[in-house]
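Here you get one chain, nothing else, as structure tokens; it is the form predicted alone.
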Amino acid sequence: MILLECKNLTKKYGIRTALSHVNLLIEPGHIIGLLGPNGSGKTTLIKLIAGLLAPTEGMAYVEGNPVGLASKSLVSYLPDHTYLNSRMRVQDAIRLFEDFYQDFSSACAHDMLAKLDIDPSFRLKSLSKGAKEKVQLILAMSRQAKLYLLDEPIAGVDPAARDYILRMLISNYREDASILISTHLISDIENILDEVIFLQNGQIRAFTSVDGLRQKDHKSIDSIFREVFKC
């Protein structure tokens, strides 16, 4: 079964091509790292799959549904920036998601908040940047979606909380779902990845299993990434 299919997916901004003829097949039951330098097209690809951008050419499908109204109920998207009203309380954001998404579990959200020591009665504006990012990640992962699109989910999170968040990602997705994670913190997440996509200049340079890549090069994914992209 194919969970996500991208066919010749292309996005242009004027004369600049952000994404060029991307073809991609993702099956359920995988955690996939979307890796590439700044400007490689990672966020553009995620937004196209989430239905926040319209492609210039090509099409993306989620469980056979063209990206649009039918696919939105299957996709849980976490952007790389704060999007919630800062005057809201955390519990208000939970109620908002509960009203908006039929597959949202407030019990799951409250459980994760407790484990990360975040008081749901606090207003978002009173939280640190890292705590706000934790809240947004909790909201995204408390849905029973089929495809989770996470854009830099742990960029502002303190190292002490990263291990729990990574365990949360593993435990909160199912065999019929997959997670696509865009990140620069490769060394922190590579142990939970099943596959990696290397994106460069808007094109897929490689899409392969993590174990196969490690066995082939006898190096960490972070080291391979740095060699490929000369970081």
Given for the second form:
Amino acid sequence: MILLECKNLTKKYGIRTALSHVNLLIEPGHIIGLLGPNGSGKTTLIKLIAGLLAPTEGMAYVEGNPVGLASKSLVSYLPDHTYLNSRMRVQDAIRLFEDFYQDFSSACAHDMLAKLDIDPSFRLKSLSKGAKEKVQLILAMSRQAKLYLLDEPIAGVDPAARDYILRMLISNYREDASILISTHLISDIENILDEVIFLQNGQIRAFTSVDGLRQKDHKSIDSIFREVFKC
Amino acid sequence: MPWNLNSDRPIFLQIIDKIQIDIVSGFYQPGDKLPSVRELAQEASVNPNTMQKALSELERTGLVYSQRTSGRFITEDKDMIYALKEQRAQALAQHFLENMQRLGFQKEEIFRFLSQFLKAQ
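Having seen the form predicted alone, could you give me the form predicted in complex with its partner chain?
Let's see the whole complex now, leading with the same chain.
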């Protein structure tokens, strides 16, 4: 069964091509790293799959549904910036998600908030950058989606909380769902990945298993990335 | 024992190493039940598929066996565990020998050094 299929997916911003003829098949049950230098097309790819951008050419399909109403109920998307009204309280954001998504579990969200020591009665604007990121990640992960698209989920989070978040991602692992994580913090995250996609200039340079790559090159994914994309 | 996974070797090989040592050292006794893939993956902070691969490999070598409904268990074959212990000790001895030779020690000197060192411990 194919969870996500991208066929000839292309996105141009004016004359600049951000993503060029990407073909991709993702099966359920994987945690996949989407890696690439700045401007390589990671966020564009994620936004196309989430349905926030319209492709210039080609199409993405989630469980066979072209990106649209049906696919959006299967996809949980975490943007790389804050998008919630900062005057909202954390608990209001949870209620909002509960209203919008049938597959959202507020019990699950409250449980994770407690573990990360975030008071649900706080307003978002009173939270630190890291805490705000944690709230958004918790919201995204409290859905029972098939495909989780996490755009830079741990960038502003301290190392201890990062460990908790990684464990949280593992404990939420389901055989019928996959997680696509875009990040620059490869060394922090590579142990929880089983596959990686290297994006370069809007094209997929490699899509491979993490241990296969480590076995072949005797190096971490982080070192391989540094070599492949050396400036 | 904590999971000290380093970055330059495939993760599943390091998991196999760690579980082998846990068996040889007696942390897991013959016949003990192993935690589930999910629990082990969470404890080690690794991908569940990678943990699954390591356990399948341990199963293939016979060190671990699975019972369809109740999970995975450590072999009750004590000879097999002892053979593994010797095999690991041999690798360590080989490593030690090579390093000592790199320092310029001859075999007799290494032997003398080691017996003195052990006496002083």
